Amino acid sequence: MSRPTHIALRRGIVTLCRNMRALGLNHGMAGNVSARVAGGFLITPSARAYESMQPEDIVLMDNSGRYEGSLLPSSEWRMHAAILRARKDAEAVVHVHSPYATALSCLRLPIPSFHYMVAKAGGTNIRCSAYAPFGSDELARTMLVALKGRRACLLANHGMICFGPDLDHALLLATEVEALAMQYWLARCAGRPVLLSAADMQLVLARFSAYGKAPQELPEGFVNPLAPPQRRAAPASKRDATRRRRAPVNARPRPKRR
């Protein structure tokens, strides 16, 4: 067997899979994870427990759908391949059967604009795809429809899928979508949630476009809707700052020696 490539990324996938279990996003061997590499992607193997999974078990696939090694790729590799082909902003994909997102998907309920954090998935709601059998080309196609303009969606009678610019951000979005699914479920149990308007959500989306970014990271001429405070200019050096603190207010210059 040849020595596996992309060792650091393989280790990251294994760590993420175990974190999914610890966070309650998955149970048993449910769910799968992938990450883009040159010419294809790495993906978790089929029917392999996360506790025993090793970096060399992660399967390398090329862009034409062929795999290397003795282990089969996840049965959901078509969904991962479809996202990585269609979305240039996707570097890592996370698919989970988390409890609340899955419950809503079984009711075929999208997550509407009941909370502004819905915009973290990229739009004014989180859609639920049409139903299709797991592991099928049809599921990959219906998923892409639900993901149009979004970074996450529910999969009817199945679970949830999302993607991000790296493994950490993909997992973070998965946890946020599951939290929103739980909050929406609880709000519906208590009554009828009041939804934010389209105008409200457009303002939220504009604010998220600048969220966490330093001024130099924003496009030239961009007006930041968050209106961050001004940054104080740092002193030239600690030594200069110390001198200014120690200097007397009315200090007279010393006479020059002859």
Ligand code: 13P
The other form holds:
Amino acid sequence: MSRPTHIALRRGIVTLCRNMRALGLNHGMAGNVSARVAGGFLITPSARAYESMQPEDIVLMDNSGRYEGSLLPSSEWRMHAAILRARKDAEAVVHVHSPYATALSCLRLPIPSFHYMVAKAGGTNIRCSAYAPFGSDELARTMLVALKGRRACLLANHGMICFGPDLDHALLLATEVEALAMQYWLARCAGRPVLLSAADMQLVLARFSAYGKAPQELPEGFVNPLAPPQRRAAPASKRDATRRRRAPVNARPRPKRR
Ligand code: 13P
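Same protein, different form: I have the form predicted alone, so give me the form predicted in complex with this ligand.
Whole complex next, starting from this chain.
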């Protein structure tokens, strides 16, 4: 076999799959992961356990849906291809059957604005798609409808899918959506959660547009709604200050000892 291409990305996918398992987002062979490459994408193989998966097992697919190698690509390659085709902000896709997101998807319940972190998925709620059989074109289509303006959605009677600008961010979002699904579930068990209004959520979305960004990373003239504290120059270290006191700038150099 010739040496596989995109070796760093293949290793990244395998690491993500193992982390996904350790985080309790997936079990057994459930779920799949992909990452964009020039002319197509890399995707986990179908029906392979994550523990024994190796970088060379990751399957390369092209943009017309053909694959290379002896292992079949994930049966959900259509969902991955559809996201990578439709969403230019997607570089990596993660699909999981995580417990709480999947439980909500079986109740066909979207996650509403019960917590401000819902905005992490790009909007005021996280939708649940209409049901379609796994691996079908129809599932890819209903998923895209649920993902409109979002980076994550639940898949009816199935699980959850999300994407990000790289593998790490896609996994972070999957973890966040599963945490939100659990919190929403718990809140519903205890009563009727109070939802944030559309106006509250618009403020949250504006704040997230600047969240974690240093002033130099924001466009000029941008008024940061988070109003971060003022930055001051760091004081010179004590040692520097002592040296400066001992040796004034215009002091004559000491003669060398013989
Ligand atoms: P694959 O093993 O084919 O990726 O399928 C797993 C799955 O979760 C289908 O939805």
